[in-house]
Amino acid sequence: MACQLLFSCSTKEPKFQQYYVQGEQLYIKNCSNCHQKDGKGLGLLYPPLDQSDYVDKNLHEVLCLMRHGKEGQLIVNGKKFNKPMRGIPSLTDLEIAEIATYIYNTWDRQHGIIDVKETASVLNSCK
């Protein structure tokens, strides 16, 4: 996938380094437990973020659900899940944006660094 809105296309960055390895750590401190450390979700409670269409084709969504969460059905891959995901209103948009380019150049995706400044504007328009 090419470089898009948000991604910034250099993965040697300096700043997408710093990106990366703070997404990781803000990862496992926060989302590993349900979507566990390999990505791959656990059954049917928490969907995965590994092979994700739902991950692939709805950036802000995700961005969105970091931090305010959703309540109701979330088809991915095909599946359904209903078990709510809460929100985690504390994250500041940059550590938002660093889990994200963690989640966004992992699992076989190379996407680049997540803006700061784009997420903060994405969050801004959250529901």
Contents of the next structure:
Amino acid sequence: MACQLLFSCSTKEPKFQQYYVQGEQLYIKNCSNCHQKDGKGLGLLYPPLDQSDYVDKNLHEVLCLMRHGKEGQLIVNGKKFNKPMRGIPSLTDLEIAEIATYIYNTWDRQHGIIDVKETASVLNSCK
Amino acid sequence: MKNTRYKMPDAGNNTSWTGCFFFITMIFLAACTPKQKDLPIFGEREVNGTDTIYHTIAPFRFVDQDSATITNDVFKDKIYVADFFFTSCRTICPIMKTQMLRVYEATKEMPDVVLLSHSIDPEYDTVALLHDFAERLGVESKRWHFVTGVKDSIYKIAQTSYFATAMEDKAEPDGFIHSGAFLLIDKKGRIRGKYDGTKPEDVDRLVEDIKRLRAEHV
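Having seen the form predicted alone, can you show the form predicted in complex with its partner chain?
What follows is the whole complex; the chain from before opens it.
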């Protein structure tokens, strides 16, 4: 599947390390205020990222919402969230790839690197 | 100072020295630890003969998430913690709300302690929106009031009563500048503490100070 292509690199590679470390910094700067440093979110205001069926199943949408934001009801782990999240248009393709690499390799996830080229092609086809 | 009076003959023996030192320290601590001091009272004060008039929170009238009118009377005989935020803020407010939620949890068993969060974006933060916000946070309106009102009244009370910064600034990413301060107000409407609501350690101190303040009021 398309997703598997994204995760083909080994997690031990220097490139992975670089993405991951940068991604963590960017996550703290851009995401953690609401989603919390530990990814647990806050009540029904900000959905969790650590244990999240939505994050697990929707990599492409997650990449797109970082840039374009998201509105309307969102069901995460069976709970209804409905607060708009504004996108951060200033994030580059690489930065979004790094944040995704961090999110998808933390909190028990081990997806491997989410490469900038793949990220760019997903971002080009956001709805 | 005190130690010299308790000099022991077997000072060369390490064990007894340590024990002795410990003993003396305990005496010293027991004798000299003062009764916990009252919290400071913030702001200017006026002395009229034997009376001191302290700075208090000016009269206010806002509406909370249940459309209830919230005035100073609601906080009569209550200790409360106040802050300024807005629901659409992505910068420090979510951190402040995470920390205020800790205060909410820590004061669960204290019926005389309530929380008051003022929206500094009252045009956007309607009663309905604040209601939804509080519900999503999972908190009870009788213990945590989220208020909206006339914008200028909110900015004015922030600046002149609570000594907190709150203003509009279109140059800022979210359009407002405000401080992340939590203010501790006693049962007489006086400010007794100011804490950085974005720092967990400072909020720990706030929770301790609430306990101290309750003890003081007894």
